[in-house]
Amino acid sequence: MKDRLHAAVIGMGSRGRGLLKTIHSIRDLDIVAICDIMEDRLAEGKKILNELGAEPDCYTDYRRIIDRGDIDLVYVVTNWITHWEICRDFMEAGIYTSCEVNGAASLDECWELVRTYERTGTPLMMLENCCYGRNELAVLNMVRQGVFGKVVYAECGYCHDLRRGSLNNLTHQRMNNNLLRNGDLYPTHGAGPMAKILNINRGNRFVSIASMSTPGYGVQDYLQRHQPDHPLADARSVHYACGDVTTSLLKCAGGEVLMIRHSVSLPQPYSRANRVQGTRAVYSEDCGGIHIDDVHEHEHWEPMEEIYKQYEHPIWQDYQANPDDGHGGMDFLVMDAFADAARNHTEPPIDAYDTATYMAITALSEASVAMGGMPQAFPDFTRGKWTSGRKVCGGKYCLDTEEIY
């Protein structure tokens, strides 16, 4: 085992720069290389690291980082449509690879990543920070302990009012995707944690998805009222393809149903809309708590603060001793989970099959919406290994248990 890991960070946009401090704080890890095609962003990233006492080499071509030969792990934080190709190239080089959350433009991208993993043996991890959210982990812990009985239904989503920012920014990847694509473009913040609760790819899998979208009026209604001279305000010349609300229903091999909602262009407080319904308990993020049958008063929600006392997940118990900033701790936990896997040469807790599965939701939802809600068969990226023979990642950040196999 090396004394210190050599890490590279690809992508110095706002998210990439925002993660530098968090990644830098990981024990026994040095960020030795950063990359972006835009030199001004690259300079900003270098400045952040210099202020932290680091001296990274800077590149505008990520392939030159691969050629160095001394990189142990890479964090890919570029725009959505470039993740898969960059990840593939680092995996081909045998470098532990991770990517920020994104949905796929096609199933071919997902299969390419799976085949690359199977051919090279190089691990790939999606950096889905919400899998390490405090509430999500507490509910996962309760499900694993049988508190919910048999889970039969779940909901999740990404409900975030982005009208004032990225959805009217002419250079932002989110605006471009919402302008041209219609489907669930950002499913993984909800789908990742729920997939772990439902044991997806480890004893269960998604078998089909059906999606429908509303019209997309929200951004232009907002711009017409607040920024009427904005180039995107004129509905006669500009049309947002993505509906204001996209709803997807996913059927599982075990019979469970998962509903995912994507809504980023309407007025609403932020919510991941998590709900887990079992035969003995129900959790609702928007109701702010849990109800356990025969434990809590009839039709009474118990606040999560009370639940933590008994069911705080061990990962969060350990984290509370040394907290770090970044989306309430989720960023540090997921970045460190990846580094921990690279350090110990183990499978990451969100592996290549999980990554492909979460990404595929976007491409499949687009196809379903385009066909009027027609169900789409969900590929089995594990090729049957979900029924048996899957490795459980080791280490303190594991999200799975042997018992689910």
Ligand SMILES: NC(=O)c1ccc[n+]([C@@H]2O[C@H](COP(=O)([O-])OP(=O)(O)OC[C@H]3O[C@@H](n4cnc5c(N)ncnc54)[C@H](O)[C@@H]3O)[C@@H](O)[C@H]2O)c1
Second form
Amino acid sequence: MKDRLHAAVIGMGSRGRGLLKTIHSIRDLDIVAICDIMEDRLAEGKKILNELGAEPDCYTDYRRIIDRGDIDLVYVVTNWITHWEICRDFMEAGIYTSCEVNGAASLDECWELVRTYERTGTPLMMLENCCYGRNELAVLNMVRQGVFGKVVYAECGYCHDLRRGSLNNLTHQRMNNNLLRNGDLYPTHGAGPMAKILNINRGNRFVSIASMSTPGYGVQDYLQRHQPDHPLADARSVHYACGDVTTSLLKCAGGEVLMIRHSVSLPQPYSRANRVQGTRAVYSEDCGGIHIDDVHEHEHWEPMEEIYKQYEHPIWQDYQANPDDGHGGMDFLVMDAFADAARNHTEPPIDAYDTATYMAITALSEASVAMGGMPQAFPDFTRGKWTSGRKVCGGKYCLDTEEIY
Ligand SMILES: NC(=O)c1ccc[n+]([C@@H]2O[C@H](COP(=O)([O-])OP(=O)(O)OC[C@H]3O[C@@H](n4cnc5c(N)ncnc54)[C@H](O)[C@@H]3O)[C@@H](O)[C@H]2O)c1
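Please show me the structure of the same protein in the form predicted together with the ligand, now that we have looked at it in the form predicted alone.
Below is the whole assembly, all chains and molecules, this chain first.
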């Protein structure tokens, strides 16, 4: 095994630059190459790393990084539309590959990633940081211990008021996508953790999805009041495609139902709107706690601070001893989980099948919305392997269990 891993980071937008310090802090790992097609952003990324004492080589074409031949792992942090192609090229070269969260624009790109993985054997991991959120992990821990009994229903979402930020910025990828596409464009922050709780791709799978969207009035209503001269403010000349709220219902092979909400253009405090409901307990992020049957008083939500005392996930127990600052620790945990897999030559905890599944929700929800909420069959990216004891990744970052088959 090499003493130190050589990492590359592709994409120096706000997220890519913001992650450099976190990735740099991973033990026995050097960021030796960074890339962006925009030279000013590349220079900003280099400056951040230089201040941390690192000396990365800079590239405007990621293919030149592949050509170096010395890269062990790559973090792809570009935009929703480019991830899959860049990931595919790194996987073809046998380099451990990860990508930031995104939804697919077509099922084809999901299949392309799965087929590349199966042909090359190169692992792929979606960097879904919310799978390592403190609450999400505590609930996963409790579900695994049977505290929830049989889980039958879950909710999740991305409820984030972005009217003042990226939805207002004509050069940001999120703006273009929300202006032109209608569906759940950002499902994975909720879907990732819930898929782990529901054992998706390991003993269970999504079989269908039906989505509906409201009209999209929120951004333009905001602009008309706050920035009337903005080029998108005039609703008579610009049609805003994405609904203010898109709701999707996913049916699982085990019968469970998952509801996912996408809402980024209305006034609201941030929430991932998580709810997990089983025969013996219920968790609600928005109610701030958990209620366990026969343990907690009738109608009482036990606050998470109390729940942590008994059910803190071991990953978070370990992490508390040495905390990082990104997104309450889950950024560090997911970046380190990927590095850990590359270091130990194991499968990552969120693998190629999981990545394709989470990404596919967007393309399928767009299709369903376009057909008035018509259910769409959910592809089985594992091609049947979900039924038959797939090995879990093992290691300290594992999110799965072999006990479910
Ligand atoms: N997990 C989280 O909590 C979280 C938070 C924010 C953003 N994100 C995700 O991170 C990703 C990036 O978000 P962002 O806000 O930084 O987006 P952004 O559009 O600001 O930045 C993307 C960068 O990628 C560069 N890029 C595009 N194509 C490229 C290519 N072929 N080669 C090299 N560089 C290329 C662009 O020039 C840009 O600088 C998105 O997928 C987003 O969803 C995740």
